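Take a look at this single chain, the form predicted alone, given in structure tokens.
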Amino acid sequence: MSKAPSLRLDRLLSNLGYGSRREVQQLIWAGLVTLDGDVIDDSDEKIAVTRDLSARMKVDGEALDPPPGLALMMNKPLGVTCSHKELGPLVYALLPERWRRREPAISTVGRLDKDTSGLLLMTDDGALLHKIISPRSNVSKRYDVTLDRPLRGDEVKLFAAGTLMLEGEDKPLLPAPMEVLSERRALVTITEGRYHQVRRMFAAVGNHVTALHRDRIGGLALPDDLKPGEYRLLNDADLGNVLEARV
């Protein structure tokens, strides 16, 4: 087993957003920072950061924020973006203040566009991030699409054969299972991340999707009691499910 890497006191509180080294440096000075119950008083301490820090250190009273190898699933909700570089609310500003001050920061594990709602995963982790994303993991994700028209009958055969070809691009889709519910509704699950995939694959058949709700990430469900604008801590379970391919 790997030994967890040791970071000075003052640093680890300041990559968690607790302020500067200076501002983070008076915590300590003043006693406010215990670990197992015992105050650090020395700012140049070596701590090791495990995954159960946060249950056992605590800053002024309060629980230690996650330590970095941080990830949650957020239920997005519709009108907020996924980019930095975009206007308008982000999906950054859901979460705690002082968790947009981290460093490494804390992004999304691909994207969903303003209009697409559901399951977000974000991480301050590179190699998780990139592990998931990564076209070898074969990580399936699950939309629930609401369409314009009905259905024409030879979607569910087409989308699996693995031959639709997107407008402008010179290369197939990979098969991507789909799930009728009505005639107006199905669920269809790919594994590439295709610039728009899922209305772009309707378009194609010449229709329109005018709701799109992601609901599966691998074998992770969005849980129903968690509303939009909510988040949830993963833990190792959550995310040995998100890595187990689903189709």
Ligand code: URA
The other form holds:
Amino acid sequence: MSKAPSLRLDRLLSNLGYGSRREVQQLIWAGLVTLDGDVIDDSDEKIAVTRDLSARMKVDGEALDPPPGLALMMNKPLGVTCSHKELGPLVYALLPERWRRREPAISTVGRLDKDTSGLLLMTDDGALLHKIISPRSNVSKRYDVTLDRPLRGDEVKLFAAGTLMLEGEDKPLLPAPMEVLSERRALVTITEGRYHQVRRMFAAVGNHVTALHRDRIGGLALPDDLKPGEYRLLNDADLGNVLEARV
Ligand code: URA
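Same protein, different condition: the form predicted alone was shown, now please give the form predicted together with the named molecule.
Then the entire complex follows, led off by the chain already shown.
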């Protein structure tokens, strides 16, 4: 996580989506912002943006939203899109309304298809995002795959070989370990993030994915009690687990 800077109180609140610079100044001058229980009525006051700020600062009696450097995991439901631009239900609509006005904005760390569910990371920390998606970090992603037809038997060997070529591409896929759960279900672990990769891997062996669910990124597993559409902030231990190279 990048080092926390100091920000003027009005800029901090405005960047967190509490309103325009003018609007947050009104909040501050009205005595509605406190730090460690003391009112701060100077909108120019420099605030060290530390991770524990939400526990120390209150706005109108409520804990401050997570300061910049936010990272979270979501259990992405089916039918929502990982995009700021497309029409239709977006993953961002599952976050509190104010969080959608934050600057820097919260983005997804990579994407899951509209028809894929499961573990999705989101952050406003560009350096962290790039670290997780960089091929050099070798962060693995595990998918629980349900298939239309029974496995034919050679998929484990084929995916592990590092020679599988997807249609329209000229570079083979890196080895992808696969654990067979039943004749139509398997866990597949990939370290790349090619477009529709898992669906296309099974298309390459004459099958069709009917359900796709990501249950793990690096060493971070989707918690059983995180229901579809719910999210949870990540702590340093979670981020350490994400970046732990597993493959
Ligand atoms: N592979 C896919 O085909 N879809 C996803 O959403 C993720 C991996």
